[in-house]
Structure formats: C-alpha cells, structure tokens
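Below sits a lone chain in structure tokens, taken as the form predicted alone.
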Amino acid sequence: MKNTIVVGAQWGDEGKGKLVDVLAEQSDLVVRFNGGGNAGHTVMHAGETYKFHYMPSGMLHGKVCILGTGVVINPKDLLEEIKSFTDAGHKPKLWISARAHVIFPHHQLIDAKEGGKIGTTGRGIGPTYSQKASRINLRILDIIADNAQERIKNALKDVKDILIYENIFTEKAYLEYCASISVEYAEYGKTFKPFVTDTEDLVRIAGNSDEVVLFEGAQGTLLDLNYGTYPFVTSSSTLAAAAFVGGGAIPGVPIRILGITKAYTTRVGEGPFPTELDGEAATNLREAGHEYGATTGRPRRVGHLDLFALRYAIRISGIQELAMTKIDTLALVNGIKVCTAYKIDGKEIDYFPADAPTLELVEAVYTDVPPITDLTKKEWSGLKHGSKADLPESIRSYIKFIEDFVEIPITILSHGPERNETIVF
C-alpha cells in the first residue's frame, strides 16, 4: 500500500520521528498534519542528532515536506529551525499551507498563565487553536498578504478584551504590542512567502498519481482532544482521521495506518497514568531509555506497557499495524510486566474511562513477562530482516503476547536511535 499515516499509539514520545525518517526514504511527500512546536521529533543519522519541532522528519532524505492546514505555526521558531537545518548543510524542500494558523506572542503569554494546570509546553498551542475555533485568529495567508500589517492590527482588536481582562497587557502595553508585532510578523510573512502554496492540491495530485505520501502526526492518540484523557490532552486531533482534515489525505485512496508504541509506556505532563512507576524502578527505566522530552527536556513519567490503553488507541484511530520502539531498553531493566486489564472497586471493566477522575481510580491488572534478552549492537545488526523467527525467543514471545492481545501485527521493531537500527517484518 503506497500511502501511510503514522500516529502515536500512546501519550506521545513513542519515537515517531525516527520511524517517519525510516519510512520517508521510500516516500515522495511527507506531510505533517497537526500540532505545533510542542512536538519534538528526534532523528539520529550518521552520528548527528536532529530535533524537529515543525519540519517533518523526512527532511533528512531531501523529500518534499509539507506543513498542512492542521498545523499551527510560530513563524520565528520555524524560521530558526529552517536556518539551523540549512546551516548544517541541508537544503529544505518545504511547503507551508496558506491555511495553517499563526501563533503570536500573546498566545504564548496566555498559555504561560493558564497552561500550567495541565502541564502544557507553554508554546501557545492551545490558545491558538482556541482562537482559531473562535474565528478570530490569523492564518499564514494573512501575514504574507500585501496589507499584512493592517490585517494583524485588525485581528488584535478582536483579542484586546481578552488580553486586558487576563492582565496580560495594560492598555498602554497593548497598544505598543500592536504596533511592534504587526511590523515584526509582516516581515516574517515576506520571508515565508516563497514557502507558501496550496499544499492540499500538492497532496491531491500525489494521491492520484504514482507518488507515495507519508502523513506524520504529532503527539499520541491518548492525547487526542476528543478521545484522549481529557482535559489532560493536546489541543488538536491526534487520530489518523486528522490526516484527512489537517493534511489533505483523500478519502477513498487506499492508505495504511501505522501506530507507534514503545515497548513500555511514558507520559509527559499531568493526567492519569494507570501503569506509572515511581521510586527506583522509575529512575532505572527512565535512565535506561533516556526518557527526557525533546522539546522541554522534562523527565518523562514512565511505566509498564499498558495494553488495555494501547488496544483502545488502536480501535479509535483505526490502526492496522504497529511499530514498536525501545525494545532494547527493556533488556536493561528488571521486573517486566504488562497491563492486561483495568479494575475499579475490585471489578474488572471492559471500557476505557472517558472521565479523567475515573481513570485515576483504575487499578492496573498485570501479567509478568520473562526478561528480555540483552543483545549487543553487533548481535542486533546481525538479525535478518523479514523474519521474526530470527529474534531471540524472549523477544518473539513478548511480541506475540502483544499481538494476540491487541489483535494487529507488529511489523516494525526499533532497537536503537539510528535509522539502521530498525527491523521490518
């Protein structure tokens, strides 16, 4: 199947960046369809580490990359990312949707004031999506227009009451902000203009031709605004369906939906986490997996693999195959377990709670798993692609247990950060 949607199947940070980089080699277009600079996709190649917050991970292959309509963009941050990429000797082939929404400094100020209660990154993502839904925000097409300064000033009139009521600005500071930001963002627009086009048409043409399109999601399914652990979620849809709305995927065109899961579970920010570890066990797993946020550097919360939550994510996002990352990390820790059921008040439940306080009450039911065989890099590299039979028995058993529970196959196994540390079945 030529087209693929890649989504996180947990709470984000599953290793989508590396897997998109691997899959991008066989793709023609790579399309990012949701989120903003709160995404942190880390890709390692030839001993160098690249951290993409906006640009799709296919950039390192020189592929045509698109930031779709569903993405919210901080022009300053994106331009800095482009510069860093070009300074490293690369030439980005980047197109930006004219319909993508713009993040302004006042969105970040609002986020800093209000976002702490759910552990946001403070990058203005939520307030931007909120004002998009309220129809008072500007799009990329506005800041590249000939009358960009006028459009920006008019849009800021719509948020004046919000900014003053929230004590973000005084009346005087607001007027100074309007004057300076309209000039600054109009200048960004001039720089952006060569990158802006009708990206939906590019995707449509590719989808109806022999070109291969790879759709890249940010965050994870359990952070989806509608179906995640609300209110401890992100501000956009993280499901595969969002690739159609935010990326221009064409309904009816055959497409594969690939979910990414770690061999265990992590989470950044606040919210329920039924399989969370603490104390020494958490420290050991966090250090073994280098579990620190690519965007914020925050230590990630870590826990046993939650198959109950993973199965829910698979069902609501229509995931057909899984790629599993960090399998090598499990070989470095003791006491491996997987969660196979939830209990509330001592009784097993057959649903994933929609209510965060209810999910906090969940008692995870575990199944012990034999220790994973510890392989050297040389032993890993010696494994043949295409056959699970070549894997050590402990890893085969772990994979089969997961496949039987979630009822879809694991078709990719990642055992390190480099793109060549990947086994495709």
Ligand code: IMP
Second form
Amino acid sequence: MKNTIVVGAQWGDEGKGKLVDVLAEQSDLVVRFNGGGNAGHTVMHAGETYKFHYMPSGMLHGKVCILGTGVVINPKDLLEEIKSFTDAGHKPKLWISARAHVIFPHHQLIDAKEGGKIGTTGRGIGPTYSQKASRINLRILDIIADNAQERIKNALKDVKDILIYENIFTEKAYLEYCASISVEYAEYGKTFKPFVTDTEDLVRIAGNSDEVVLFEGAQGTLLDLNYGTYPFVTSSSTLAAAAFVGGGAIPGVPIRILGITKAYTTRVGEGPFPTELDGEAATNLREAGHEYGATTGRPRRVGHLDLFALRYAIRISGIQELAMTKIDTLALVNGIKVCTAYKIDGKEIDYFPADAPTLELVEAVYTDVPPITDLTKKEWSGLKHGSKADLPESIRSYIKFIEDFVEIPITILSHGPERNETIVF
Ligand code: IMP
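Switching from the form predicted alone: structure of the form predicted in complex with the ligand?
Let's see the whole complex now, leading with the same chain.
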C-alpha cells in the first residue's frame, strides 16, 4: 500500500475511524494531523466497540500512532482514553508532537459560552486554536518542561483579561484556577513526557524508507475552516493538505488521497444543509443508520447524498478515490435520491456558494435512484473483492452514477461496522 491520507468528504462522521482501522493493518505508522477531542471515531472489532477521540484508529492493530503538530490536546481526556485502552488489554504505541497545542479547561468554558450559535462539540477546540493563532497558548513542550508550573502561570496571565471580561471567572476564581491548573497540568506533563517527541522526524524517516504512513483526518472537508461552510465549521483545516502542515507529510513524496463519504449525508451542529430531510423520512434514515454523534450523542441531521457538495469537496481536497460507507443503511430506506445540481432563484449555479446564507437559499435538484438491494450479512460476505461485477445491479448502478458525476472511482465499499464488512475493488 502507498502512503495514504484519509479525509472526510462531507461534514464529518463519514466512517473514517473504521476505514483507518481497516487500512492500518497494512501501514506502519498512523498519524492524526488536525482537530482534537471533537472527533469521535467508532471502531468495532471482535465484538467490542471502541470510541476514540484522540488516538488514531490504528491503535487496535498495535501500530505506531502519532498525534501530530496540528492536533490540539486535552491531556486529561487523552490520559483517560489511554487508560481505558490499556485496561482493555491493549498496549498503545503512541507519540505526541512536542509542538501540539494544549486544551485547558478555560478553553472549554469559553466554548460553552460562545459555541452555541455554531453548535460546537463543546470540547474547547475553537478557543484553543484561536489562542494558538494569537500566540498566547501553550504547547505540549511547555507542560513537560521542568518549569511547567511557571510557564502555565505566565500563560494564564495573558488570558486573564479575556477570562474576567467574558465573565468566565471572578478575580478570586481566576487566582484559584491558576493555582490548581498549574499543578494539575504540570503533573500531566510528567506523565506524558516519555511519549513526547518531534513527531515530524518520525514521519520523515518513515516516508523516506519503505514504511507505509497513513494520515488520519478528523471531521470532514465541508467543516474546513477556510473552504467549508463558514462560519459553521470547525477551527482547523480538514483538507488533505492539512496532513502536510499538521502531520509532517512531505510534499513531493507520492501519496494517495482517499476521501470517505457515506451513501447519504449527515451533519451535526448548525449550518446549511441543502439536502436535509425532515419528518418521518429523517427519523427513518437516522434510526436505520444509528445516526447519533459519537462525541456528544446529539441526533445527527440526515439527508440525501449531495453529489454537488461532494464534487466540491473532492476538488478542494484533491481526493483521488472514494470509500463509500453505510450502503447497507441506504437499503433500509425508501425514496432514495441524489442531488446533482443547485438552483438559486430557479437558475442552476455552477459553483458551491462560499456564503452560508446563500447556501441556505439553494434549492437542491434531485435525480431519483432505484431502491438499493437489501442484502443479508451472508450475501454481503459472499461478494468478491477486486471487481464490482458481482454487486447487485442496484448497487452497481448507484456506484457508477456517483463515479460518473464526481469523476473519481469508488474503490472501497463498507457495508457494516466490522472490519470484514468492507469490499475493496
Ligand atoms: P467544534 O469543532 O467543536 O468547534 O465544532 C464546530 C462544528 O464542527 C460543529 O458544527 C460540530 O458539530 C462540528 N464537528 C466538530 N467535530 C466533528 C466531528 O468529528 N464530526 C462531525 N461534526 C463535527
């Protein structure tokens, strides 16, 4: 297998966790490069369900896993995740970038106050990245330093005005916070120290050898800070390009860019969603696909597959091939359509609107699709890898229709949460 970047091609929750778990088997190194605990990757293996927020899904294969420089880390949550993984009998082989930024409780408090209008996950992601950009945040290398407590107290001075002005803390509560958090986070630093390194070097060395590196994106292309449905986006770049900036992928080294799309569309949080379903149709699809957020448990908004948005995501992220997940779910619902164009004021447009209020106004133009054949697990498992010829006509034509529209191939089809419920063409 070639070095691969895996990214979501929709608004997140496309099933990247499962696909990374599948692909990790043939990889040596798995690298996360963006986001933080806002991601929720569900992986099922040997009857157990694992929910990762930080750890790359390659962990289950015992692969070397990296949290790269572009990731923001809540040390407390990461430690809990490591502990539950270790308690389940696994041995994490984890490296953390010294340059990754740290999420503190005050970031979560600011997020809780301000994130409502976007519908954030409340994990403090936006405030951490914004203080990173303002150059007033701390990195992992600060909390592992010998003078970590001092560094933390100094950094908190820089955000004091913000915290008091935003009514996050009173003066007294702020002082208590500084005293307790500097001790607590310096302790996390001591625990993390053995896992911290210049992860870019590990990636570079692997990239220059025969080792296979798998880059695991979080969230989805349409949640990208620059190219997504701003302001209803996350605070990091979710494009394949972010694997270079935040994960240490080296420009020029050949790389495969695999986008993940569901056979339909989902979104959590606020923001435009041109193919959104409501009423009974939405409930049926949500229940059929168990569409509830892995991080927040929120019911996901659901809708038809939006090929117009998917083609935009493919173009801006440079996606070369697609893995399609949850085709089995689509077989359980009636009235399947795919959106093939957007109209504004009755006229078709040839661009994906950058302006969220304009995107709210678009009318999705649909093409009806024949019902997807509902195969039993046994029938699915009898299908051959390597060729689409074996697939039932309804699935073959659904795939072909999508491939013709987006002009790249679907090379993987996922028909259930388990590793073996995956067909590679
Ligand atoms: P934040 O990343 O918590 O700041 O949330 C910003 C927006 O991105 C919200 O609409 C979230 O619901 C959405 N979001 C963040 N992470 C994920 C994810 O992993 N899957 C789906 N949506 C996400």
